[in-house]
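Presented below, as structure tokens, is a lone chain in the form predicted alone.
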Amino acid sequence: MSAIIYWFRNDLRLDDQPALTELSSANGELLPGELLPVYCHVDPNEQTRWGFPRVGVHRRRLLRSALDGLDAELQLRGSRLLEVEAPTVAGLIELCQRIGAERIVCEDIAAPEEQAEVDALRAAGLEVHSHWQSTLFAESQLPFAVDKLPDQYTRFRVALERTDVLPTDPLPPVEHLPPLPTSGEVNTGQVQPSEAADGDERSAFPYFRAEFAGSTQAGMAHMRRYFDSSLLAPTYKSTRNGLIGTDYSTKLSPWLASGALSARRVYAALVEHERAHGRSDGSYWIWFELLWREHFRWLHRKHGPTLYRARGLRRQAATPEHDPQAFQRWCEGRTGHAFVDAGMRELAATGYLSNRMRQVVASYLVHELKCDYRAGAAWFESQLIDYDVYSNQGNWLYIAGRGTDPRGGRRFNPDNQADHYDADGRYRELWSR
């Protein structure tokens, strides 16, 4: 029997899995052949050009629970997850040779490094089918061609909201999978041991607790809890800039980032909430934020590697300045500005930071410390448990004035931000050490 590899990337779920659904059955019948589910780890020793690990401890810890949850779901269906620690391209090529597979199916990710991996596999003679499946809308639903996509978010949102098109319903979980390969030695299961989850109880996303684990099951339970409440979603717009606690925002971003939850599943839950509790400013603003996520993805489809140039989308922008010592102080929460330092300490201790604080600390690095925004983007990639390649790059370009923001950059006055969002100093006190 021929073998196929399903390469999990940022889609660590069996629920609403278009590519895997198509691969696992046709007209209700299992496709002939064998299927090997695979996940490829980033080398924990891999360093960024800025001199720190590309994937930090918090990201690795949450990923571990997401992969354990995925493997448990696969086992219920008679399959297993193979985790590969070798460099992705070399590891997949060697695996295909070992089990006699010529075809790889995976999620399509429109970012340069992720595209380069697929290109290298194809150059090696492998058949790679990549599926675009991380957005609310299919390309055919958009009211414009991708190359005519509005660069500015507001124009993108208004164009979508003026149409009658809505996201399609999420697919049910995959229930049946072809058997694992029988040829070649395949040792499935965990290859990177779980790290002790001695998390910080001050965290706004305490991933060391079972209810905040990275699995689809935990994500679904959290999503239901949030949207079943008659208080949380309706007040989202007024609380979303909070700094302390687990309920000031939806906290769905870690599961969305890993793909343990799909955006369409979250949208479906939002619609059900509005049916039960009515529409509100808060529920609309959750939709508003889902569309920001959507916009960054389609921007990558339109602009691709251009978004990763030093000057971003600005033709006349100079190469960013950079002060390595100032950058190091920023990473360690030693800038001397109490509000900024509190945010950076929270990030280092927990792997999480509110959206408001992300904007404040990013602005401080770029506009006050005059450092390269790409270094900040790399630090966020290393640290954030909800790191998302699309949103991370899009937001840093937005702050640095090298993206699509019509105002040409956003400077957040750190003193004003502290006075407004931490008037009583509780946040600064909480993260003073």
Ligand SMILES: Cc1cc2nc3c(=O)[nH]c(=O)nc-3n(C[C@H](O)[C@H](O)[C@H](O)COP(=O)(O)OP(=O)(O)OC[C@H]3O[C@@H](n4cnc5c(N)ncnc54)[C@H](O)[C@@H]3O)c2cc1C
The other form holds:
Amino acid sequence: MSAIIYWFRNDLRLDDQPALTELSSANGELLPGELLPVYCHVDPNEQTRWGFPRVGVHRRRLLRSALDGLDAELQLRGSRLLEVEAPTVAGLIELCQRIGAERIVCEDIAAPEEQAEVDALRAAGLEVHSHWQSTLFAESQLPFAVDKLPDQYTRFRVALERTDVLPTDPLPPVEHLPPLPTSGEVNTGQVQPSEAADGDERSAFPYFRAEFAGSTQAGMAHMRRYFDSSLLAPTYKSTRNGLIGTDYSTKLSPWLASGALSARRVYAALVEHERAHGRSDGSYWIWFELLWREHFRWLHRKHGPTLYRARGLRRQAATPEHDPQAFQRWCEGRTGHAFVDAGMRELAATGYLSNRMRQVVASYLVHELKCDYRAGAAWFESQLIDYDVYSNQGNWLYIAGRGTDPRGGRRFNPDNQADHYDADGRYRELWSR
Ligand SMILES: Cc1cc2nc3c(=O)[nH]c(=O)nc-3n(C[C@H](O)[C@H](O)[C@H](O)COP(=O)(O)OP(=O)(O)OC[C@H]3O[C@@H](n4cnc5c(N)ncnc54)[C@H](O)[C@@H]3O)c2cc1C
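Please supply the coordinates for the form predicted together with the named molecule, as a counterpart to the form predicted alone shown previously.
Then the entire complex follows, led off by the chain already shown.
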């Protein structure tokens, strides 16, 4: 019997999973053949070129619970997740040989390293089908060709909102899965053990508590709690610049980033909320922010590796400067600026940071400390529990003035930001150690 590998990437769910749905059944009938669900870990010892591990402890822990949740869902359908720790490409090639699979199906990710993995698998003679499935809209729904995508967010949003096009409904969870391969001694289950999370009670995303864990189930429960409330979404626009507590913003990003929740599922919940509680400035603004996420994804489809050059999209920009000692102090929350240091301590202690503080600390690194934005982006990649290749790169480029900001970069005056957003000093006090 022919076997197919479904390679989970940033789509760790069975709900609203077009590629896996297509692979599992047609017209309600289970497709013949065997299917091996696989996840490939980043090598835990992999270092960035800036000298720290690529995946930090918080992201590893949250990912662990997302994978455990996925495996539990697969087991309910008679399948299991195989976790691979070898380098991704070599690991997948070896696995294909072992079980006699010639085909890999996976999410299409429009970022250079992720594309290079797919290219290498194809070069090794494997058939790889990659599906674009992390956006709200399908390419065919966009009112412009991808190569004509507006680079500026506002133009993108306005062009979309002028059409009547809306995200299509999310698909129901995959119900049945083909059996696991019988040949090749496949050992499914965890390869990276669970680490106990000694959580920080100050966290705005306390992932060590069950309701904030990384699985689809936890994400759905959190999303329902948020949108069932008649208070949270309607006040989002006025609370979203908050710095303390779990409710000032939706906190949906960790699940969206791992793919435990799909953007269409979140959008459907938002629409349901508006039906029940009415539309509000807040509910519109959540849509507005989801469109930022959307824009950075399509920008990657348009510009691809260009977004990863030192000068980004700005042909005339100089190579970024860098000061390794200043960068080190920034990472450790020892710059001497109390507001910035509070943000960097929160990030290191919890793996989460509000959007406001991300802007403040990123701007400080690039514009005050004159460091390379790519080092900052790499630190965020290592630390953030909601690390998302598209949103991270897009936002860093934007602040550094090497992306799509029409004003050529954002410098946030850290003193003014502290006065405005932390007038009583509570945030600085909370993260003073
Ligand atoms: C330098 C920098 C780096 C960032 N890196 C990431 C990252 O790696 N992963 C990530 O998900 N977000 C990133 N963001 C965007 C934003 O800070 C987070 O999405 C947001 O803080 C997550 O919290 P939330 O889910 O409560 O967001 P909410 O405010 O509730 O927003 C709802 C959703 O909209 C999306 N969203 C909101 N703001 C943005 C934005 N500026 N750009 C893109 N999408 C947005 C997210 O999916 C978010 O979950 C970054 C921002 C900056 C300034």
